[in-house]
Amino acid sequence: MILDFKQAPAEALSGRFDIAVAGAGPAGQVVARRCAEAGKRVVLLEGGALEYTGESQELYIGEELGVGYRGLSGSRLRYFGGSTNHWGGRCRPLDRHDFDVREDVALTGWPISYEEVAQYLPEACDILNIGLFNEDRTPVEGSETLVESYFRWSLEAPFAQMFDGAPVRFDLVWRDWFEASDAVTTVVNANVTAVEMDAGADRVTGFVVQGYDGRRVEIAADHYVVAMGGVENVRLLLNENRRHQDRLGNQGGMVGRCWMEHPHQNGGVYVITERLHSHLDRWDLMVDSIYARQKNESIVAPTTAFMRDANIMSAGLRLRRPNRRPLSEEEIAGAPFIRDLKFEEDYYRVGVIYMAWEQAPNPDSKLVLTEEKDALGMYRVGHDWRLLDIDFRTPRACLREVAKMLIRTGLGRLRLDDEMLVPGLPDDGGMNGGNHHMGGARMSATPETGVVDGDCKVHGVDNLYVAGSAVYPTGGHANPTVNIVQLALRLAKHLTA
């Protein structure tokens, strides 16, 4: 059943639940449903309503302290289904090497193996309505440093009707199930604002739920899961560590640290020669094709060996659909070699390279609390996104390899944008994040380097867990939703074991 905390009777939330889950985005819904299906009594607490409200969304306002960002409120949604309600649907699991420790990059490596997460990929693909992923990373013709990298799209509609379909929205696809369920008590407008602890033991005794009218109720359970999103998970832990003397995973001072994004930016313009006809499996030029949403770009990534040799992180370089047109003056810019090329003679199509790449773990890139409080009395979050030299070296090194590949294959030429030719932060402000909030409650073997252990249990607390991308030690270049669902399935299995 789904209740509204504004009218919910006290007896509906009384007694003891097996599992209490805070947050009804993809992570929270998956954990709650799978635990209920395994016979557990679950309460699912969502701070927002069933639909968008300004009252709820206002609580997401934060302060930007580091690299310019599009704002913490606009990139997230605070109601049933979470930020999947404006998710684009692009899906890809993490790669095997994303779990490895790298001697050349500090704080890399997951305390669990690739196989431990990969076993949940088929079920995650079924939930998100995407086809299974085959082993990709096949070599790119004309390059020893690049491999193909494939994405899929989550869709509510069948594949043949993909242009009429939206990505799977967790506010809709499972709402009927939660409304009909007797095993899960779902409560909206129920803001978890505090975590109560046993004074004599390292155990959580309750989630404090607060309404917009000030009403407060304490929820008791055997196990507690924080699944409020890649920023709010951290904000709750930061607020509560102030009250509980850093007992909630902050023994090493790591709560909020190593917060990551996928930097995104245009990298340049490329021109394609007449040889394109032999590569139509890579670039589908039929605009009205039902495959267009899947094959509208060629995506390449650096090989594992090249990443190590060049001391860079992972990246996905999207050679977007080339159009049959001449270069504009802006695209030619100050590149004499490309100005001398003649349209319909030396080149036939023009496209743009768009990049999304992995940010290296950086303790100085963090979420912190400001001194301003929100309407519920919680300290607001400050967003201090910072980047390292390796984060700028990664896209430049990969772009040069794409340029070499185009020359060697005779496919065409690439003109790099000016800011990709010099070290340091791009001057034009063209770089931004992809709304992929990761880290801040990172998974680690010890509390000195993270916040949760390999089972997503908060270090030092027997019965408190974190679900979602906040636990990522590293983020690869893959959009995080598939991996969020995989980890949620794994956590549900652990909680029901």
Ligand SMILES: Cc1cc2nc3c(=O)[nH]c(=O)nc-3n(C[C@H](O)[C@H](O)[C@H](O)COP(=O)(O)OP(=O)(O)OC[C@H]3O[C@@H](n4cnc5c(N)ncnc54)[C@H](O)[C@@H]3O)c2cc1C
Contents of the next structure:
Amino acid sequence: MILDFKQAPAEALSGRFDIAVAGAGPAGQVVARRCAEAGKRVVLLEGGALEYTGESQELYIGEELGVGYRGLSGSRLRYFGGSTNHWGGRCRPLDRHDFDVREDVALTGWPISYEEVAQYLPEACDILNIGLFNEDRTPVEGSETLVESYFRWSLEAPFAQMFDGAPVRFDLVWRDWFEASDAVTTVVNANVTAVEMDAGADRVTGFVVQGYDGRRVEIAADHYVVAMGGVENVRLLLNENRRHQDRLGNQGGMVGRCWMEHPHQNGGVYVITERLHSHLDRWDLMVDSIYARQKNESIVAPTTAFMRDANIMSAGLRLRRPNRRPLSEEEIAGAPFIRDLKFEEDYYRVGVIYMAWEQAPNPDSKLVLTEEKDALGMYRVGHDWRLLDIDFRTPRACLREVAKMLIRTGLGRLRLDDEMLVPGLPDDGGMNGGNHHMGGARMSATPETGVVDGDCKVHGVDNLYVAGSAVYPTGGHANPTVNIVQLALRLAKHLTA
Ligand SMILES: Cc1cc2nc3c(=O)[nH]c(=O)nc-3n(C[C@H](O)[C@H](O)[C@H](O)COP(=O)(O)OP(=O)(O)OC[C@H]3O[C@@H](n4cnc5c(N)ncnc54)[C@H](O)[C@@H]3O)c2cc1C
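Can you now output the form predicted together with this ligand? The one shown was the form predicted alone.
So here's everything in the complex, that chain up top.
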């Protein structure tokens, strides 16, 4: 059943639940549904309504303190289904090497193995309506430093119909199931604003839920899961650590730290031959790929060895859709860069190379609390996104390898943007994040380096868990949601074991 907190009868929220989940985005819905299917009595508390409302979205406003960002409100949605209500549906799981400790990069390494997460990939792909992935890093011909790998799309319909329910949007696909379920009590307009602890503060005793009309109720459960998105999970922990003397995973002062994005930026212009265009039919080079999203979209990425040799993080480079028709003689004559390429083959399609790359863990890149409170009395978040030298070295090193590969194979040429040629930290003007909010409640073996343990349980608290990308110690280069769903399935299994 789905209730509105404004009218929900007190008896529906009283008694003890097995599991209380805060937040009904993909992470929260997956945990709640799988726990209920395993026989648990679950309450799913969603701060927003079933549709967008201004009073809910306003709670997402924060203050920008670091590298320019599109804004914390614009990069997420606060209602049933969460940010999948406007996500793009681009999916790729983390690579095996993303879990490794790297001696050359501080704070890398997951405390759990790749296999522990990968076993949930088929089920996550099924939920997100994408085909299966396999170990798909094939060497790129003409390069020893690059591999070809690919994305899939959570979308069956052509691009033009993208807003008719696809890609998989969690406000729609599972709403009927939650409506019909007796095992999960779903409550919308129910904001979790505080976490009550017992005297010793090693167990949570209740989630405090507030409505927009001032109604306040405490929900009791055996286990508590915060699944409120990559920023709000951290904001709640920061707020509650102020009240509970840093006992909610902040023993090492790590709550909010190592917050990460996937920086995105154009790297330059490519010119390719008809040969490349016709051979690589899986690549994003396909002029029409955006209109037929069920096909794979190939990208190039650095090999594991090259990442270590060059001391860079991971990246995905996309030779984006080229112009729809070959360049005319007049156009070539008018473009010195192309005109002066003296090769046997015709270079006749141009496009932009676009990159998304992995940010290295950095304790100074963080979420903090400002002194301003929102309408529900919680401190608003300050977003201090910062980048290191390695975060600028990564895209440049990879771009150069793509340029070399195109030269070696004679398949094309790349003209790097000026910014990509200058050593040192460039102006960050052309760069932005991908709406991927990772870290801040990172997974670690000990509280000194993170906030949750390998089971996503908050260090030092017996029954409080975090679901979502806030727990990522590192984030690879790919969009995060399929991995969020894998981890949510894993958490549900842990909670029901
Ligand atoms: C424009 C855009 C495009 C994107 N495209 C892609 C893509 O192509 N591929 C990809 O993998 N990812 C993409 N993402 C990211 C993706 O949407 C997120 O990774 C995903 O939604 C995160 O899931 P989540 O459940 O952890 O959090 P969310 O989706 O943020 O869900 C959190 C839920 O918690 C609720 N909530 C918040 N605060 C409270 C509170 N105090 N009490 C109770 N409930 C609360 C919210 O209302 C929301 O329903 C995109 C994001 C955006 C914004």
